[in-house]
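The data below hold one chain only, encoded as C-alpha coordinates and taken in the form predicted on its own.
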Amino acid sequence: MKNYLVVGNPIEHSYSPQLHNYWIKKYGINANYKKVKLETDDLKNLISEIKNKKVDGINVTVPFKREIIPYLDKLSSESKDTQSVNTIFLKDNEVFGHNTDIEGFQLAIKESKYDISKKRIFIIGAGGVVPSIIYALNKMNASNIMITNRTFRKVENLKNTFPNLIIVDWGKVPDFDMVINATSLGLSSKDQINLDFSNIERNKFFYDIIYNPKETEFLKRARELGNRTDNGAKMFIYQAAAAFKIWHGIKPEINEDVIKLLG
(Lines of atoms letter the chains of each structure in order from A and count residues from 1; the text may use other names and numbers.)
(Lines give C-alpha, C1' and ligand atoms only; values in the text may rest on other atoms or scores of the structure.)
Protein backbone atom coordinates (compact mmCIF):
# COMPACT_ATOMS: atom_id res chain seq x y z
CA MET A 1 0.00 0.00 0.00
CA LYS A 2 1.25 3.46 -0.89
CA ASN A 3 1.28 6.19 1.74
CA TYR A 4 0.52 9.88 1.26
CA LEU A 5 0.50 12.72 3.80
CA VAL A 6 -0.48 16.31 4.28
CA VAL A 7 1.75 18.06 6.80
CA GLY A 8 1.34 21.37 8.56
CA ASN A 9 0.90 23.10 11.90
CA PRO A 10 -1.98 23.52 12.62
CA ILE A 11 -3.42 20.65 10.58
CA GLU A 12 -6.67 19.74 12.35
CA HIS A 13 -8.82 21.83 9.97
CA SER A 14 -7.53 20.14 6.80
CA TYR A 15 -10.00 18.21 4.64
CA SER A 16 -7.24 16.81 2.41
CA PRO A 17 -7.61 13.22 3.72
CA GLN A 18 -11.37 13.19 3.02
CA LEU A 19 -10.77 14.39 -0.52
CA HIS A 20 -7.79 12.22 -1.47
CA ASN A 21 -9.13 9.06 0.18
CA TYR A 22 -12.43 9.57 -1.66
CA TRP A 23 -10.61 9.64 -5.00
CA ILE A 24 -8.29 6.79 -3.97
CA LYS A 25 -11.30 4.60 -3.27
CA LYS A 26 -13.19 5.76 -6.38
CA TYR A 27 -10.32 4.84 -8.70
CA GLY A 28 -9.38 1.60 -6.93
CA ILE A 29 -5.89 2.68 -5.86
CA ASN A 30 -4.14 0.72 -3.12
CA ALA A 31 -3.14 3.71 -1.01
CA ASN A 32 -3.86 5.71 2.11
CA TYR A 33 -3.69 9.44 2.83
CA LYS A 34 -3.54 11.00 6.29
CA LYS A 35 -2.72 14.31 7.98
CA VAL A 36 0.25 14.80 10.28
CA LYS A 37 1.12 17.73 12.52
CA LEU A 38 4.84 18.52 12.41
CA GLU A 39 7.40 20.91 13.84
CA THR A 40 10.15 22.51 11.75
CA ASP A 41 12.71 20.09 13.21
CA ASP A 42 10.75 17.18 11.70
CA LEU A 43 11.10 18.28 8.06
CA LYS A 44 14.49 16.69 7.35
CA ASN A 45 13.31 13.29 8.59
CA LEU A 46 10.10 13.68 6.61
CA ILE A 47 12.03 14.00 3.35
CA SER A 48 14.12 10.96 4.32
CA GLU A 49 10.84 9.01 4.43
CA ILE A 50 10.26 9.93 0.79
CA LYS A 51 13.82 8.99 -0.21
CA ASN A 52 13.49 5.66 1.59
CA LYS A 53 10.12 5.10 -0.15
CA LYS A 54 8.23 4.81 3.12
CA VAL A 55 6.09 7.77 1.98
CA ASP A 56 5.08 8.16 -1.66
CA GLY A 57 3.84 11.74 -1.73
CA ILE A 58 3.38 14.74 0.53
CA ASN A 59 1.17 17.80 0.48
CA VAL A 60 2.57 20.75 2.43
CA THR A 61 0.49 23.44 4.09
CA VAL A 62 1.24 26.34 6.46
CA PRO A 63 3.79 27.12 7.75
CA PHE A 64 6.15 24.83 5.81
CA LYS A 65 5.66 25.72 2.13
CA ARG A 66 8.92 27.68 2.07
CA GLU A 67 10.71 25.98 4.95
CA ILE A 68 10.63 22.60 3.20
CA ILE A 69 12.61 23.81 0.15
CA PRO A 70 16.19 23.35 1.48
CA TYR A 71 15.52 19.64 1.96
CA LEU A 72 14.41 19.02 -1.64
CA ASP A 73 16.58 17.98 -4.59
CA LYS A 74 14.71 19.77 -7.37
CA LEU A 75 11.97 22.37 -7.81
CA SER A 76 9.52 23.01 -10.64
CA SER A 77 9.75 26.42 -12.29
CA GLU A 78 6.55 27.46 -10.47
CA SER A 79 8.05 26.55 -7.10
CA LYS A 80 11.31 28.33 -7.92
CA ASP A 81 9.49 31.52 -8.93
CA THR A 82 7.24 31.54 -5.87
CA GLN A 83 9.62 29.89 -3.39
CA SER A 84 6.62 27.84 -2.35
CA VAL A 85 6.03 24.07 -2.44
CA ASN A 86 2.80 22.26 -1.66
CA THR A 87 3.31 18.93 -3.49
CA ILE A 88 6.28 16.57 -3.11
CA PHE A 89 7.12 13.32 -4.87
CA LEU A 90 10.05 11.10 -5.83
CA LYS A 91 11.16 11.30 -9.47
CA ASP A 92 14.25 9.46 -10.75
CA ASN A 93 15.33 8.95 -7.13
CA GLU A 94 15.27 12.69 -6.48
CA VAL A 95 12.81 14.47 -4.21
CA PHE A 96 10.88 16.94 -6.35
CA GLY A 97 8.85 19.93 -5.15
CA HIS A 98 5.99 21.45 -7.12
CA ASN A 99 3.34 24.13 -6.57
CA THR A 100 -0.26 23.29 -7.50
CA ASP A 101 -1.71 26.27 -5.60
CA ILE A 102 -1.20 28.47 -8.67
CA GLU A 103 -3.28 26.18 -10.87
CA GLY A 104 -5.84 25.75 -8.09
CA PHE A 105 -6.38 29.50 -7.73
CA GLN A 106 -6.55 30.14 -11.47
CA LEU A 107 -9.11 27.40 -12.07
CA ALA A 108 -11.22 28.48 -9.09
CA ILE A 109 -11.39 32.09 -10.30
CA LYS A 110 -12.12 30.93 -13.85
CA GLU A 111 -15.02 28.82 -12.58
CA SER A 112 -16.36 31.79 -10.63
CA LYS A 113 -16.67 33.63 -13.99
CA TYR A 114 -14.68 36.57 -12.64
CA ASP A 115 -12.31 38.27 -15.07
CA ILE A 116 -9.10 39.31 -13.26
CA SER A 117 -7.74 41.17 -16.30
CA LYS A 118 -7.22 44.91 -15.62
CA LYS A 119 -8.65 44.58 -12.09
CA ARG A 120 -7.19 46.12 -8.92
CA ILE A 121 -6.52 43.34 -6.42
CA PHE A 122 -5.99 43.88 -2.69
CA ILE A 123 -4.39 41.00 -0.74
CA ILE A 124 -4.56 40.79 3.04
CA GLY A 125 -1.74 38.68 4.46
CA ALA A 126 1.70 37.50 3.38
CA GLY A 127 1.64 33.82 4.36
CA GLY A 128 2.55 30.60 2.58
CA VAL A 129 -0.03 30.68 -0.23
CA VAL A 130 0.37 34.38 -1.11
CA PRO A 131 3.31 34.02 -3.55
CA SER A 132 1.21 31.53 -5.52
CA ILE A 133 -1.75 33.92 -5.64
CA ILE A 134 0.45 36.83 -6.77
CA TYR A 135 2.06 34.63 -9.43
CA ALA A 136 -1.39 33.59 -10.69
CA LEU A 137 -2.72 37.17 -10.62
CA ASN A 138 0.22 38.33 -12.74
CA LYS A 139 -0.48 35.55 -15.25
CA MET A 140 -4.13 36.65 -15.30
CA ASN A 141 -3.14 40.26 -16.10
CA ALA A 142 -4.31 42.06 -12.95
CA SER A 143 -3.65 45.79 -13.36
CA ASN A 144 -2.54 46.43 -9.76
CA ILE A 145 -1.71 44.05 -6.94
CA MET A 146 -1.79 45.71 -3.53
CA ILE A 147 -0.86 43.95 -0.31
CA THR A 148 -1.01 44.61 3.42
CA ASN A 149 0.20 42.62 6.39
CA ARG A 150 0.68 43.24 10.11
CA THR A 151 4.37 42.30 9.80
CA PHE A 152 5.92 44.72 7.33
CA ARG A 153 9.07 42.63 6.82
CA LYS A 154 7.05 39.85 5.19
CA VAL A 155 5.56 42.13 2.53
CA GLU A 156 8.99 43.64 1.88
CA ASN A 157 10.32 40.13 1.22
CA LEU A 158 7.46 39.50 -1.19
CA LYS A 159 8.20 42.73 -3.03
CA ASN A 160 11.76 41.50 -3.57
CA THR A 161 10.28 38.55 -5.45
CA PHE A 162 7.42 40.48 -7.10
CA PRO A 163 8.60 44.09 -7.74
CA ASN A 164 5.19 45.15 -9.10
CA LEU A 165 3.56 44.79 -5.65
CA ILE A 166 2.13 47.91 -4.05
CA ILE A 167 2.52 47.83 -0.25
CA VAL A 168 -0.38 49.28 1.76
CA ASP A 169 0.02 50.24 5.42
CA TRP A 170 -1.88 47.94 7.77
CA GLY A 171 -5.26 49.40 8.69
CA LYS A 172 -5.74 51.25 5.40
CA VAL A 173 -8.17 50.08 2.71
CA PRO A 174 -7.27 51.15 -0.84
CA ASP A 175 -9.62 51.35 -3.82
CA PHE A 176 -9.95 47.82 -5.21
CA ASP A 177 -12.08 45.56 -7.37
CA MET A 178 -11.30 42.32 -5.56
CA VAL A 179 -9.98 41.70 -2.05
CA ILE A 180 -8.45 38.39 -0.95
CA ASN A 181 -8.12 37.29 2.66
CA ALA A 182 -4.95 35.19 2.60
CA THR A 183 -4.48 35.13 6.37
CA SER A 184 -5.54 32.36 8.74
CA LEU A 185 -7.92 34.80 10.44
CA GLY A 186 -11.26 33.11 10.01
CA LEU A 187 -10.38 29.54 10.94
CA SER A 188 -12.00 30.38 14.28
CA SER A 189 -15.47 31.93 14.32
CA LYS A 190 -14.17 34.57 16.74
CA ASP A 191 -11.46 35.82 14.36
CA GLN A 192 -11.71 39.40 13.15
CA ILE A 193 -9.52 41.03 10.50
CA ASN A 194 -10.35 44.49 11.84
CA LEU A 195 -10.26 46.34 8.55
CA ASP A 196 -13.18 48.67 7.81
CA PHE A 197 -14.83 48.00 4.43
CA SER A 198 -18.07 49.83 5.21
CA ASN A 199 -17.19 52.87 3.08
CA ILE A 200 -16.34 51.09 -0.15
CA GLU A 201 -18.66 50.87 -3.15
CA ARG A 202 -20.89 47.79 -3.34
CA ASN A 203 -20.51 44.79 -5.67
CA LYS A 204 -16.82 44.25 -5.02
CA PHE A 205 -15.51 40.67 -5.01
CA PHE A 206 -14.46 39.38 -1.57
CA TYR A 207 -12.53 36.10 -1.70
CA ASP A 208 -11.30 34.09 1.29
CA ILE A 209 -8.78 31.28 0.84
CA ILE A 210 -10.28 29.62 3.95
CA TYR A 211 -12.86 26.93 3.13
CA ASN A 212 -13.57 25.62 6.63
CA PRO A 213 -15.76 27.28 7.87
CA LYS A 214 -17.68 27.95 4.64
CA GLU A 215 -18.41 31.55 5.54
CA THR A 216 -15.86 33.41 7.64
CA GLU A 217 -16.72 36.66 9.40
CA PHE A 218 -14.82 38.40 6.60
CA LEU A 219 -17.21 36.96 3.98
CA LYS A 220 -20.31 37.32 6.12
CA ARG A 221 -19.69 41.01 6.66
CA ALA A 222 -18.91 41.54 2.97
CA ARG A 223 -22.15 39.82 1.95
CA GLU A 224 -24.14 41.95 4.39
CA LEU A 225 -22.59 45.05 2.83
CA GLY A 226 -23.84 43.98 -0.62
CA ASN A 227 -20.72 42.45 -2.12
CA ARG A 228 -20.01 39.28 -4.03
CA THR A 229 -18.27 36.58 -1.98
CA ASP A 230 -16.58 33.23 -2.47
CA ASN A 231 -14.45 30.94 -0.29
CA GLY A 232 -11.38 28.83 -1.00
CA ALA A 233 -13.16 25.49 -1.48
CA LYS A 234 -12.73 25.31 -5.26
CA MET A 235 -9.10 26.43 -5.04
CA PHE A 236 -8.50 23.72 -2.47
CA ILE A 237 -10.18 21.06 -4.61
CA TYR A 238 -8.38 22.04 -7.82
CA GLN A 239 -4.93 22.14 -6.19
CA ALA A 240 -5.64 18.73 -4.66
CA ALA A 241 -6.75 17.33 -8.03
CA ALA A 242 -3.51 18.54 -9.62
CA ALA A 243 -1.47 16.80 -6.91
CA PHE A 244 -3.55 13.63 -7.32
CA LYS A 245 -2.80 13.58 -11.06
CA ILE A 246 0.94 13.96 -10.42
CA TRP A 247 0.97 11.06 -7.97
CA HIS A 248 -1.46 8.65 -9.64
CA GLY A 249 -1.60 9.69 -13.31
CA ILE A 250 -5.37 10.16 -13.06
CA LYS A 251 -7.23 13.45 -13.41
CA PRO A 252 -9.98 13.02 -10.79
CA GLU A 253 -13.54 14.02 -11.50
CA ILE A 254 -14.76 17.08 -9.61
CA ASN A 255 -18.51 16.95 -9.03
CA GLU A 256 -21.12 17.75 -6.38
CA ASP A 257 -20.14 14.68 -4.34
CA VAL A 258 -16.60 16.01 -4.07
CA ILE A 259 -17.77 19.47 -3.07
CA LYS A 260 -20.02 17.97 -0.38
CA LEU A 261 -16.96 16.36 1.23
CA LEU A 262 -15.96 19.80 2.47
CA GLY A 263 -19.11 20.06 4.55
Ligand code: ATR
Given for the second form:
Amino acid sequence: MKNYLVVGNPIEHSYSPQLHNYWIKKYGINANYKKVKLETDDLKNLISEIKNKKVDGINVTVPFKREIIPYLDKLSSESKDTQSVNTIFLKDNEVFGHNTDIEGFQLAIKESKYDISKKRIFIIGAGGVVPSIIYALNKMNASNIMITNRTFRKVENLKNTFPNLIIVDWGKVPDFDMVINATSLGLSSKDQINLDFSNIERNKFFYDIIYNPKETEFLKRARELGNRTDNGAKMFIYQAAAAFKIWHGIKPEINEDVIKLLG
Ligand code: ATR
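Next block, the form predicted in complex with the ligand, ref. the form predicted on its own:
In what comes next, the whole complex appears, and the chain from above leads the way.
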Protein backbone atom coordinates (compact mmCIF):
# COMPACT_ATOMS: atom_id res chain seq x y z
CA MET A 1 0.00 0.00 0.00
CA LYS A 2 1.30 3.45 -0.91
CA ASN A 3 1.12 6.30 1.59
CA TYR A 4 0.31 9.93 0.90
CA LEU A 5 0.04 12.86 3.30
CA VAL A 6 -1.04 16.46 3.48
CA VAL A 7 0.94 18.38 6.08
CA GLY A 8 0.23 21.79 7.55
CA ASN A 9 -0.61 23.63 10.76
CA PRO A 10 -3.54 23.92 11.30
CA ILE A 11 -4.66 20.96 9.19
CA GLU A 12 -8.08 20.00 10.61
CA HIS A 13 -9.89 22.03 7.93
CA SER A 14 -8.18 20.32 4.97
CA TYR A 15 -10.43 18.55 2.48
CA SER A 16 -7.48 17.00 0.61
CA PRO A 17 -7.98 13.51 2.17
CA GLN A 18 -11.64 13.45 1.05
CA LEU A 19 -10.68 14.27 -2.55
CA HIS A 20 -7.65 12.00 -2.84
CA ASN A 21 -9.23 9.02 -1.07
CA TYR A 22 -12.33 9.38 -3.27
CA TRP A 23 -10.20 9.19 -6.42
CA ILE A 24 -7.94 6.44 -4.98
CA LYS A 25 -11.04 4.29 -4.46
CA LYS A 26 -12.63 5.24 -7.78
CA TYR A 27 -9.53 4.22 -9.76
CA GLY A 28 -8.82 1.09 -7.65
CA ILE A 29 -5.40 2.25 -6.42
CA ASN A 30 -3.84 0.53 -3.40
CA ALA A 31 -3.06 3.67 -1.41
CA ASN A 32 -4.05 5.78 1.55
CA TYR A 33 -4.01 9.57 2.03
CA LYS A 34 -3.96 11.15 5.51
CA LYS A 35 -3.66 14.62 7.03
CA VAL A 36 -0.90 15.31 9.56
CA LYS A 37 -0.37 18.36 11.74
CA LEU A 38 3.31 19.26 11.92
CA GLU A 39 5.71 21.71 13.52
CA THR A 40 8.65 23.27 11.65
CA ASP A 41 11.04 20.93 13.49
CA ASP A 42 9.32 17.91 11.91
CA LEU A 43 10.00 18.92 8.29
CA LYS A 44 13.44 17.34 8.00
CA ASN A 45 12.23 13.93 9.25
CA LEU A 46 9.22 14.14 7.00
CA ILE A 47 11.41 14.41 3.93
CA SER A 48 13.56 11.48 5.05
CA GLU A 49 10.33 9.41 5.02
CA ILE A 50 10.08 10.15 1.28
CA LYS A 51 13.75 9.23 0.77
CA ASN A 52 13.37 5.86 2.50
CA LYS A 53 10.04 5.24 0.70
CA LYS A 54 7.86 5.07 3.80
CA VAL A 55 5.84 7.93 2.30
CA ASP A 56 5.22 8.13 -1.46
CA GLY A 57 3.91 11.66 -1.84
CA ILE A 58 3.18 14.77 0.23
CA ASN A 59 0.97 17.79 -0.21
CA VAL A 60 2.16 20.82 1.73
CA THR A 61 -0.14 23.54 2.95
CA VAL A 62 0.01 26.68 5.10
CA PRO A 63 2.44 27.62 6.63
CA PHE A 64 5.09 25.27 5.14
CA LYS A 65 4.93 25.86 1.38
CA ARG A 66 8.11 27.92 1.49
CA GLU A 67 9.71 26.51 4.64
CA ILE A 68 9.91 23.02 3.15
CA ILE A 69 12.17 24.10 0.27
CA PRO A 70 15.60 23.75 1.98
CA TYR A 71 14.91 20.04 2.61
CA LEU A 72 14.20 19.18 -1.04
CA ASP A 73 16.74 18.03 -3.65
CA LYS A 74 15.12 19.56 -6.72
CA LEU A 75 12.42 22.07 -7.57
CA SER A 76 10.28 22.54 -10.67
CA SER A 77 10.71 25.92 -12.36
CA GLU A 78 7.25 26.95 -11.07
CA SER A 79 8.29 26.14 -7.48
CA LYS A 80 11.53 28.03 -7.92
CA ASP A 81 9.85 31.11 -9.35
CA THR A 82 7.19 31.23 -6.63
CA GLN A 83 9.36 29.84 -3.80
CA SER A 84 6.36 27.67 -3.04
CA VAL A 85 5.92 23.89 -3.01
CA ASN A 86 2.65 22.03 -2.48
CA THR A 87 3.43 18.63 -4.04
CA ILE A 88 6.41 16.37 -3.22
CA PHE A 89 7.52 13.02 -4.60
CA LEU A 90 10.65 10.92 -5.22
CA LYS A 91 12.02 11.10 -8.76
CA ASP A 92 15.26 9.26 -9.72
CA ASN A 93 16.03 8.95 -5.99
CA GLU A 94 15.79 12.70 -5.46
CA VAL A 95 13.07 14.48 -3.51
CA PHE A 96 11.29 16.71 -5.98
CA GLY A 97 9.06 19.70 -5.16
CA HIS A 98 6.41 21.08 -7.50
CA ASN A 99 3.67 23.69 -7.30
CA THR A 100 0.21 22.68 -8.56
CA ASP A 101 -1.54 25.75 -7.09
CA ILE A 102 -0.61 27.69 -10.24
CA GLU A 103 -2.29 25.17 -12.51
CA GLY A 104 -5.21 24.96 -10.05
CA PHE A 105 -5.87 28.69 -10.25
CA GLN A 106 -5.40 28.83 -14.03
CA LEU A 107 -7.78 25.95 -14.75
CA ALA A 108 -10.37 27.30 -12.31
CA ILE A 109 -10.36 30.70 -14.01
CA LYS A 110 -10.47 29.07 -17.44
CA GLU A 111 -13.50 27.05 -16.39
CA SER A 112 -15.25 30.17 -15.11
CA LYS A 113 -14.74 31.59 -18.65
CA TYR A 114 -13.23 34.81 -17.40
CA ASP A 115 -10.56 36.25 -19.70
CA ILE A 116 -7.76 37.64 -17.51
CA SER A 117 -5.79 39.16 -20.38
CA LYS A 118 -5.57 42.96 -20.22
CA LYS A 119 -7.54 43.00 -16.94
CA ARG A 120 -6.59 44.99 -13.85
CA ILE A 121 -6.39 42.62 -10.89
CA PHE A 122 -6.50 43.63 -7.23
CA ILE A 123 -5.23 41.05 -4.70
CA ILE A 124 -6.06 41.41 -1.01
CA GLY A 125 -3.63 39.51 1.20
CA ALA A 126 -0.12 38.12 0.93
CA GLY A 127 -0.35 34.62 2.41
CA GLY A 128 1.04 31.31 1.24
CA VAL A 129 -0.90 30.92 -2.00
CA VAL A 130 -0.42 34.45 -3.32
CA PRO A 131 2.90 33.89 -5.18
CA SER A 132 1.19 31.13 -7.17
CA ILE A 133 -1.74 33.38 -8.02
CA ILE A 134 0.55 36.19 -9.16
CA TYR A 135 2.58 33.76 -11.28
CA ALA A 136 -0.62 32.45 -12.91
CA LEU A 137 -1.99 35.98 -13.49
CA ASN A 138 1.26 36.98 -15.19
CA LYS A 139 1.06 33.87 -17.38
CA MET A 140 -2.51 34.81 -18.28
CA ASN A 141 -1.37 38.32 -19.28
CA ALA A 142 -3.13 40.45 -16.68
CA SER A 143 -2.53 44.09 -17.59
CA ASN A 144 -1.59 45.02 -14.05
CA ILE A 145 -1.58 43.37 -10.67
CA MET A 146 -2.23 45.50 -7.61
CA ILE A 147 -1.82 44.11 -4.12
CA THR A 148 -2.59 45.19 -0.58
CA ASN A 149 -1.90 43.57 2.76
CA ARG A 150 -2.30 44.52 6.42
CA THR A 151 1.40 43.78 6.99
CA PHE A 152 3.36 45.90 4.49
CA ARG A 153 6.59 43.91 4.78
CA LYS A 154 4.97 40.90 3.13
CA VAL A 155 3.92 42.81 -0.01
CA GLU A 156 7.37 44.37 -0.16
CA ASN A 157 8.88 40.85 -0.15
CA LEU A 158 6.50 39.78 -2.89
CA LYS A 159 7.54 42.76 -4.99
CA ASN A 160 11.14 41.55 -4.80
CA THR A 161 10.02 38.32 -6.47
CA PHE A 162 7.46 39.94 -8.82
CA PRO A 163 8.70 43.45 -9.68
CA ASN A 164 5.59 44.24 -11.75
CA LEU A 165 3.38 44.30 -8.62
CA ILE A 166 1.74 47.62 -7.73
CA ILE A 167 1.47 48.03 -3.96
CA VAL A 168 -1.75 49.64 -2.70
CA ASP A 169 -1.99 51.06 0.83
CA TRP A 170 -4.02 48.91 3.21
CA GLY A 171 -7.54 50.34 3.39
CA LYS A 172 -7.57 51.78 -0.16
CA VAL A 173 -9.54 50.36 -3.09
CA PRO A 174 -8.08 51.10 -6.54
CA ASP A 175 -9.84 50.80 -9.92
CA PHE A 176 -9.89 47.14 -10.90
CA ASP A 177 -11.66 44.55 -13.05
CA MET A 178 -11.18 41.56 -10.77
CA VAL A 179 -10.55 41.44 -7.01
CA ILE A 180 -9.22 38.36 -5.22
CA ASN A 181 -9.54 37.79 -1.49
CA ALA A 182 -6.42 35.87 -0.53
CA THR A 183 -6.63 36.59 3.18
CA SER A 184 -8.00 34.15 5.71
CA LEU A 185 -10.77 36.65 6.49
CA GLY A 186 -14.06 34.93 5.76
CA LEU A 187 -13.21 31.50 7.14
CA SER A 188 -15.24 32.50 10.18
CA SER A 189 -18.71 33.89 9.50
CA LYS A 190 -18.03 36.93 11.74
CA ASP A 191 -15.03 38.04 9.63
CA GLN A 192 -15.32 41.31 7.71
CA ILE A 193 -12.83 42.76 5.25
CA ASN A 194 -12.77 46.45 6.04
CA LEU A 195 -12.61 47.68 2.46
CA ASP A 196 -15.44 49.65 0.92
CA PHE A 197 -16.52 48.32 -2.48
CA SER A 198 -19.90 50.07 -2.54
CA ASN A 199 -18.68 52.88 -4.83
CA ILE A 200 -17.17 50.80 -7.60
CA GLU A 201 -19.00 50.14 -10.87
CA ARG A 202 -21.03 46.93 -11.11
CA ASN A 203 -20.06 43.82 -13.07
CA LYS A 204 -16.65 43.34 -11.57
CA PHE A 205 -15.40 39.82 -10.80
CA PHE A 206 -15.02 39.04 -7.08
CA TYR A 207 -13.05 35.88 -6.40
CA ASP A 208 -12.44 34.35 -2.98
CA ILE A 209 -9.76 31.71 -2.43
CA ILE A 210 -11.88 30.46 0.48
CA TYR A 211 -14.35 27.69 -0.44
CA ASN A 212 -15.67 26.82 2.99
CA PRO A 213 -17.99 28.63 3.68
CA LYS A 214 -19.14 28.55 0.05
CA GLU A 215 -20.08 32.21 0.13
CA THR A 216 -18.04 34.48 2.39
CA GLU A 217 -19.33 37.89 3.47
CA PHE A 218 -16.98 39.33 0.83
CA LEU A 219 -18.72 37.37 -1.96
CA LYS A 220 -22.20 37.85 -0.55
CA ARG A 221 -21.91 41.62 -0.45
CA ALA A 222 -20.33 41.70 -3.91
CA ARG A 223 -23.16 39.60 -5.34
CA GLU A 224 -25.77 41.83 -3.71
CA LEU A 225 -24.06 44.85 -5.28
CA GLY A 226 -24.49 43.24 -8.72
CA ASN A 227 -21.07 41.74 -9.33
CA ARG A 228 -19.98 38.36 -10.59
CA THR A 229 -18.56 36.06 -7.89
CA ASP A 230 -16.77 32.74 -7.52
CA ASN A 231 -15.15 30.84 -4.65
CA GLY A 232 -11.93 28.83 -4.46
CA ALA A 233 -13.48 25.34 -4.71
CA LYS A 234 -12.42 24.70 -8.30
CA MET A 235 -8.90 25.98 -7.66
CA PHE A 236 -8.59 23.60 -4.74
CA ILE A 237 -9.94 20.65 -6.73
CA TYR A 238 -7.71 21.32 -9.74
CA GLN A 239 -4.55 21.60 -7.64
CA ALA A 240 -5.45 18.26 -6.02
CA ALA A 241 -6.17 16.69 -9.43
CA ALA A 242 -2.78 17.85 -10.73
CA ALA A 243 -1.01 16.28 -7.72
CA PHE A 244 -3.02 13.07 -8.24
CA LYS A 245 -1.94 12.94 -11.90
CA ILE A 246 1.74 13.33 -10.91
CA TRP A 247 1.59 10.57 -8.28
CA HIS A 248 -0.69 8.02 -9.94
CA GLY A 249 -0.47 8.84 -13.65
CA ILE A 250 -4.24 9.25 -13.90
CA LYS A 251 -6.04 12.51 -14.62
CA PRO A 252 -9.00 12.19 -12.24
CA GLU A 253 -12.48 13.12 -13.36
CA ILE A 254 -13.93 16.26 -11.79
CA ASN A 255 -17.69 16.09 -11.59
CA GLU A 256 -20.57 17.10 -9.30
CA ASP A 257 -19.80 14.23 -6.89
CA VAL A 258 -16.26 15.57 -6.41
CA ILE A 259 -17.51 19.12 -5.83
CA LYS A 260 -19.97 17.77 -3.22
CA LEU A 261 -17.04 16.33 -1.23
CA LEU A 262 -16.15 19.89 -0.21
CA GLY A 263 -19.36 20.11 1.86
P1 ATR B 1 0.33 32.62 5.91
O2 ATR B 1 0.51 34.11 6.07
O3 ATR B 1 0.87 31.82 7.05
O4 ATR B 1 0.73 32.10 4.58
P5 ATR B 1 -2.37 32.59 5.05
O6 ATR B 1 -3.60 32.05 5.72
O7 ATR B 1 -2.02 32.04 3.72
O8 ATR B 1 -1.21 32.38 6.06
O9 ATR B 1 -2.44 34.16 4.93
C10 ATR B 1 -3.10 34.94 5.80
C11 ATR B 1 -3.42 36.27 5.10
O12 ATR B 1 -4.61 36.80 5.69
C13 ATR B 1 -2.34 37.32 5.26
O14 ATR B 1 -2.34 38.16 4.13
C15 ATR B 1 -2.83 38.06 6.51
O16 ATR B 1 -2.38 39.37 6.65
P17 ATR B 1 -1.01 39.68 7.45
O18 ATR B 1 0.09 39.38 6.47
O19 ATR B 1 -1.10 41.11 7.81
O20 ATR B 1 -1.00 38.76 8.63
C21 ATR B 1 -4.31 38.09 6.24
N22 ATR B 1 -5.09 38.30 7.46
C23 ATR B 1 -5.37 37.40 8.44
N24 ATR B 1 -6.12 37.98 9.41
C25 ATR B 1 -6.31 39.27 9.04
C26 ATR B 1 -6.99 40.39 9.63
N27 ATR B 1 -7.66 40.28 10.80
N28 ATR B 1 -6.97 41.57 8.96
C29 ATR B 1 -6.32 41.70 7.79
N30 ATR B 1 -5.65 40.69 7.19
C31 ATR B 1 -5.64 39.49 7.80
